[in-house]
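This document opens with one chain alone, in structure tokens, the form predicted alone.
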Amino acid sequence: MLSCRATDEWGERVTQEPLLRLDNVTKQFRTRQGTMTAVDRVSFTLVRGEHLGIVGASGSGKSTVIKLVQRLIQPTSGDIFFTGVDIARMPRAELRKWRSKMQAVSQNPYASLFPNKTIGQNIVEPLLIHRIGSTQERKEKAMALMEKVGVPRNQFYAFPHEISGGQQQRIAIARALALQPELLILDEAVSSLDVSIQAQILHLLASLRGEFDLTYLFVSHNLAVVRLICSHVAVMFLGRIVEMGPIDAIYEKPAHPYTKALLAAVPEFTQGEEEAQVAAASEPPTPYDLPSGCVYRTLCPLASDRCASEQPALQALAGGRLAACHFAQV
């Protein structure tokens, strides 16, 4: 389990209470095709203060698990910890109050506005759904967060329509801060950006996360995009946590085959030509048929038949990293 700790002024090593903890999550749907399982016993904790970006291919899993964080879809088995509290299977009515401690920016900005409304209006809306302050006073606190965003004052009366993609996803994030979060949830917020506008959501991301005292669930497929705003990470793989730990320490020593691959598919990251080669060429199985053992071990360089048999559990490796790979060295 993800376990994250802060230093205190003495440089002992604190532990804190976990913001969010995730205990053998699984969610699994029905389908025409059979049962699909999206996510598979997913484990992991994160204190206050620290960021965690979840990495995977499309399918992994990784958007379904903030699906279950906000509770927009109930877990099949498990138990979910938000401050504390359990909300795996919280009655509705009750929801609302912890929801306005964790907010949402997703990946396409226009689509996440109300088209109808101003932007002034899209950054009031959680203030009025949740009754904080008079007209003037919202009115206020919106124009101060378009401010703390980059994004004019004089564009409060403007629709989404108006301005760039870029502005959009700044009143995105203005409108996700309006409820002061404790967890900011990003889904692949900057992947539909040109590149030159990512950098700069990237960096006030990176400035506001210190002045809003927030902590990051950030899922994106780009892992150059994640090393420049996590301090730890998790890689998934058909529904189950790989590989994860403080993010310097994979990234410069990857202990999982399929780790390996991603980071070899990056220019940035690949060292050579022999590593690049740890990527796989066929098909991954599908989460209707899960293989037994190691989910990775069709695709694996390194399989043997104690993978097809036996499902390797993470394992605590040097640097503060976990895998769940039977070749990972401790």
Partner chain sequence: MTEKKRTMTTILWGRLRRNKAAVVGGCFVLFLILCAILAPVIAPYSYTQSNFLATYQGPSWQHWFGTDELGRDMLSRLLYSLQTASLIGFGAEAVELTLGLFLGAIAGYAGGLTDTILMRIVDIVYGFPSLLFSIIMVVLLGHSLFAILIAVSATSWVGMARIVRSQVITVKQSDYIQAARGMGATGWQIIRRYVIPNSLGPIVVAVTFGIPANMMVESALSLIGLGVEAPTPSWGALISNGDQAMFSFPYLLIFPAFTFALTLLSFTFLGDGLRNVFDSKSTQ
Given for the second form:
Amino acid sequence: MLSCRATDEWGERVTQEPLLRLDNVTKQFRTRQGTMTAVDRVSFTLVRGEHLGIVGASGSGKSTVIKLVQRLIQPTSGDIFFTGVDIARMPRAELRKWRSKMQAVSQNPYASLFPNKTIGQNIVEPLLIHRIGSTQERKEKAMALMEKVGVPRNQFYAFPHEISGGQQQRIAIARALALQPELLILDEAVSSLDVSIQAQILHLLASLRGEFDLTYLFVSHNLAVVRLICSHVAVMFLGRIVEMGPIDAIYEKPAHPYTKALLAAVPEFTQGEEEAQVAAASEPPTPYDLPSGCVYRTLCPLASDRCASEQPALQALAGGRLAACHFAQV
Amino acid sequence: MTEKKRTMTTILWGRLRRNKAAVVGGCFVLFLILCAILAPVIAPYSYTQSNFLATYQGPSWQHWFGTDELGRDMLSRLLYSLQTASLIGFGAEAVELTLGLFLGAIAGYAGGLTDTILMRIVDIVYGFPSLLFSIIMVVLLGHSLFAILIAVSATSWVGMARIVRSQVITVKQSDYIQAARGMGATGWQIIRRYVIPNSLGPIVVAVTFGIPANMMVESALSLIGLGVEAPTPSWGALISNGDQAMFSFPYLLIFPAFTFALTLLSFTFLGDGLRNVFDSKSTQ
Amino acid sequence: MEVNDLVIRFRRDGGVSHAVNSVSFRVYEGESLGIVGESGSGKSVSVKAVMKLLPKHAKFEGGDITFAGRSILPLSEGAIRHLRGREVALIFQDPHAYLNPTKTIGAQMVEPLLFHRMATKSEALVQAIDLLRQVGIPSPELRVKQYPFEFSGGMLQRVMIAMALIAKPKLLIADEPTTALDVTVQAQILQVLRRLKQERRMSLILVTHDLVVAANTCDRIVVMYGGRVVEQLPSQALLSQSQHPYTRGLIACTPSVRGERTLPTPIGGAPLNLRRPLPVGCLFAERCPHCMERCRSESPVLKTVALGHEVACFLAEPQTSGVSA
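So that was the form predicted alone. Now I'd like the form predicted in complex with the partner chain, please.
Next comes the full complex, this chain leading.
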């Protein structure tokens, strides 16, 4: 998982065709208030077997990125390569084939399950859509998947509203796995769950990824959760990636001031340690009227004249990391 | 409980069966439909057959509901008026449903300019005073059954179009439609498998309330003499006829008015029951 | 403020849900209390009951709530209204739902003062501006003339806090005030709450699903499960001395951005379904790793194990040493 510029440091993996590659993808929305840039020249590469987390505050464009990857919306510019094929401007009918290789689990399991179908039928549904197997085979497959995600087979005819939130998310995961995807997109997949249930689902995700040879693209505002599932992380702020790289390195020593602020704000059991310094209150810039230069400069404690005049590009740092800050150093 | 095969339909049906008022209402509606269909078979007399020796007769074994000023059997006339009411009630609703489904679904699914244009048309029609419009239509088109059917449904389809459109939009924006798109479902698959079944509830309820509303309009037209041409009997005509002789021969008013009220009430019970069935989240 | 043996049930669609099943807690003057629990733990219902803000189908089936020595339950609607806003103020998760979109922030802030006839309009506005500055809103003189939609979520929550404080309440109840906010903004809001509590010597009840947030913000913590209090202890004792298996479980399954990168230990099973009849015995028994036969037949009561530390578990043992800092 690297931008093109730093690939040489991962020599061995470059030879392999990446599963997903975004190249300078931009998405703008036209609204009554003007043009809003939701995603601004985002590039990243996701290699099979690596797991990328995208973190950021609400409005950072992280959800737009995964909608683009799923091609639920079309990018304004840029290319999206999935298994080596550019899907950015592919017609819908052709897209069908690729979509089965890329499945998503959303934040709200109850809303994403078909309410008029039992949970078993929900898992059968993607197979029906792609006309895979006979009725009996589909049912068998659904039952097997239910077992894999920890929902008893005898719940096949239960309806989504009759089971608990944790069970619903398990079914949503089972449904996503029915088409045997290579890429599993997790859109805040554990955010709506209670912490005790969240831990169960995290365990499930961790065990499934080896069993089904999955590559995760995990979008979340919860930095602690992303760390447990992903090998790499991209931090987004107002539509741009400000920092990305291997997760341990970044969490231990963030290079970008925004990453630093994000990590410092995560509540931790302190055990009498000194409290983290909290940044002063100020309104973040609106996406309709981005500041010149660095988008983070109005909130940044390090901001200088250079930040206002020159937009920092993602630059390679030691350890395969990238950061978009004039003062970034490790 | 959940090991047995279950579908949404059986669950909804089970829920409806537990609602006593809805079951009674539904049974009565069925009974009325049967009466209407079988009117030629079960009616003891022809609705036109007059008997000047037996005018204004009270209820008796020969004439259960009495006879009118021309000596026509009231029970037979009532049965045939049921036929008229059902034809108009269900027929006009079918027209409304077709128009409403078609235009509402297109507007809701397509969105954008198509939606704006279609909904402006709906708004304009909505602005017409509907009964007045129906009256004008009858005056222009004549008193045939077909003309009245058109007159009744001419303005009432807009309500259906609005309901269908809002349902389609709600369903279209739901997470599970996004999920279906992500699975690679085609547009047609999405409409057929998810949009239609999930937007059906409120539409079924609207239809149940729409049918008696159409019967009302038809009766109102007949009441002011603009209904189906005599001698074809209609509730409105019977009631208006009975109204003139209310004090001397009350049964002429009581029987038609009572069946009319009972019919409307049954539809209301059934509609309310259906609404609860679709709203409820419990599946026990 | 004292809540004793509170029992609340909801009746709806012919079913009964056991929202709160005998809950007791106290908040002392100048103290902050964190009420922690997962969804369906009854935490939110309990504090809404304190201000009688529950919907009509909620029934008080027992217990008592007293505020400053006075019982609240028998009070009339008028007397309660007097209490709300003036003595006790509330803030909620979604500030948008509680602010009037057609009125300026300033006009809405002075309302409680004018309503309780505590100040003239111009005095009230001066107080409002001062409070907005205290909660950390830049250039409050301009901001009072703006409408709610001109504020971001974090700023609006600050406005809510300022608004709640304008009548100088003795107790502030905050129900999940930071749940909808981004983590950096959450940290700021919690800091504002901590500082204001200190400066104004008021009591604070913070209701949250996040044990870490409660532990970092409050002096004392009440952990709820299935509409009952399972443990109550000082925040500093949470990590080292908490005893209830549920509290320990919550600590263990909270993920962290620091330390070892290991998956948290989950608590098995699903949360209690309060719409079903309550099980006999300990409500946590089904999910508890230490469940004994006794837990299925007998309901454990809160017992004191150390100063200010109560646990509702048969395995709880008194501590010999005092609370360490």
